[in-house]
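The chain that follows stands alone, in the form predicted on its own, written as structure tokens.
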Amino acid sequence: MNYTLITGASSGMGAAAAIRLSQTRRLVLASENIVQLEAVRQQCVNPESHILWHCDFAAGRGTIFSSLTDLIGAKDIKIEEYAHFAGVSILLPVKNFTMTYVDKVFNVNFFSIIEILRVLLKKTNGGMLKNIVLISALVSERGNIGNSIYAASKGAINSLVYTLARELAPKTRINALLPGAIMTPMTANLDSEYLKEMEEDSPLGFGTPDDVVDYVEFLLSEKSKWITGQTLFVDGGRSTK
């Protein structure tokens, strides 16, 4: 049977994407947190058709390779789509930053993605792969302070799309979103101040992880089968300024 993986999918767009996307596919949900995971896919519909994948990307980037490879063997499946919303941000100025909060941040964010595609696009998964949307950001094309971090991040899932998406077309495609000021439980923890800033700066204010996901929605569709090498700006207007 064929699935679609989400990444990040116990809470804010990845789980809003889960619930909408389960309308029409059987997904592969996966996060380090199992509790909040489960309560998503009661919240699916047909929840005893979708698979848990409980993993730590941050922890454990050594181990996604087998662990997903040994899901796909154990519940014999092919996954089909695979969007990635899976991130970390952490706020500081560079000089604060140690090279614990840098990778954490470049596993979560990226080195994930690289390992899961290792497994996806090998004969393990049957080269059932057709469709991949990755969840850049805003500041990957436009500085911020604080941010630099997580923005190269960000900046190095758009250059994987350019990239792949010459290597991998026709057979599969890929694309980015980069989203702009989205309320979701991690922006919500931010500073007041600096969430003032971020609402202030969106012409249309903030966003909803619903605003996100309409746009994979599309991007996994096929009213979308010529997009492919993508990172398409869904920011409220942010990016005008």
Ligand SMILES: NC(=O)c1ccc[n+]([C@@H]2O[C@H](COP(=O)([O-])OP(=O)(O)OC[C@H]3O[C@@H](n4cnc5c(N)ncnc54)[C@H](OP(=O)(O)O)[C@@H]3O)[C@@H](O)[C@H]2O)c1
Second form
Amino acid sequence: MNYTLITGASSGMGAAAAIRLSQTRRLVLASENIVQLEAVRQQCVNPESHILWHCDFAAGRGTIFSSLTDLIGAKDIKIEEYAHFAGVSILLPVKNFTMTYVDKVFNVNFFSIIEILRVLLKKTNGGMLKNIVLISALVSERGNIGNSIYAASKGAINSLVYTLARELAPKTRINALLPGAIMTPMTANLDSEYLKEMEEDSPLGFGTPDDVVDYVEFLLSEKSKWITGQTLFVDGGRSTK
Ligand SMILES: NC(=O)c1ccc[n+]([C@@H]2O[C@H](COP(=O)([O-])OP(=O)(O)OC[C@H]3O[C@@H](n4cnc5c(N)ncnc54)[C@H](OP(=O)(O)O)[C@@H]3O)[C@@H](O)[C@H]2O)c1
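Could you present the same protein in the form predicted in complex with this ligand, rather than the form predicted on its own shown above?
Expanding to the full complex; the earlier chain stays at the top.
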């Protein structure tokens, strides 16, 4: 049976995508927080038809590859679509970064994608992968003080999209969305002064998770069948600055 893999499905935009896409698809929902992931599954249409994949994307290299390979084999499934929402962001000036933190941000935001693609493009997945949507960020293209490592990890996603669009065509499409300020648990923890600045910087104010999910749904649909290799701002106009 064919499935859509959604990482970061326990929270924010990934959870909103899971609930929306469950109306039309069978899903593999991934995150580290299994309790929260199960809570999201219960909000989906036909909860029993969706599979949970419990995996810590911050764990060492190779963990994700073996965990996903095992899951696909054990459940006898194929992944046809892949939407990557998993991400971590901590605002810190570059002088305060430890390499442990750098590793965590790059493992969750970028290297996890490589490991997942290595599984989904191999025989294990039977050549079934048709469509990939990666969640990057506006800050990958615009400077933002305190966000250097996070921005670099998202910039790596953009580069991946340009090259893989050519390498994987015509069988598989790949695109990235670059959200601006979206109100989710990730942003809710920021201090109020910073949140005010983010809002004032966005001509259309804060976006909602569903504002991004609308574009994920579009990119996974036949309506976008001639679009690949794009990095699209979904940012309420914030990138105009
Ligand atoms: N919110 C914004 O304004 C904004 C703007 C631009 C881009 N983005 C990007 O949009 C994506 C979704 O963000 P969000 O705002 O919806 O944030 P969120 O609510 O904090 O969700 C982040 C998701 O990533 C997962 N994740 C984090 N660390 C993980 C790990 N070690 N292993 C596996 N999964 C892990 C979380 O799962 P657990 O519950 O298991 O930790 C959670 O499901 C992220 O890639 C983020 O960088 C957000």
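These numbers were taken from a predicted model, which means no experiment stands behind them. Residue numbers count along the first chain shown, from 1. For the two forms, the rigid core is made up of the largest set of C-alpha atoms that agree within 1.5 Å on superposition.
Once the cores line up, the CA of Arg41 ends up less than 2 angstroms apart between these two forms.
Here Arg61 counts as shifted, since its C-alpha moves by at least 2 Å between these two forms after the core is aligned.
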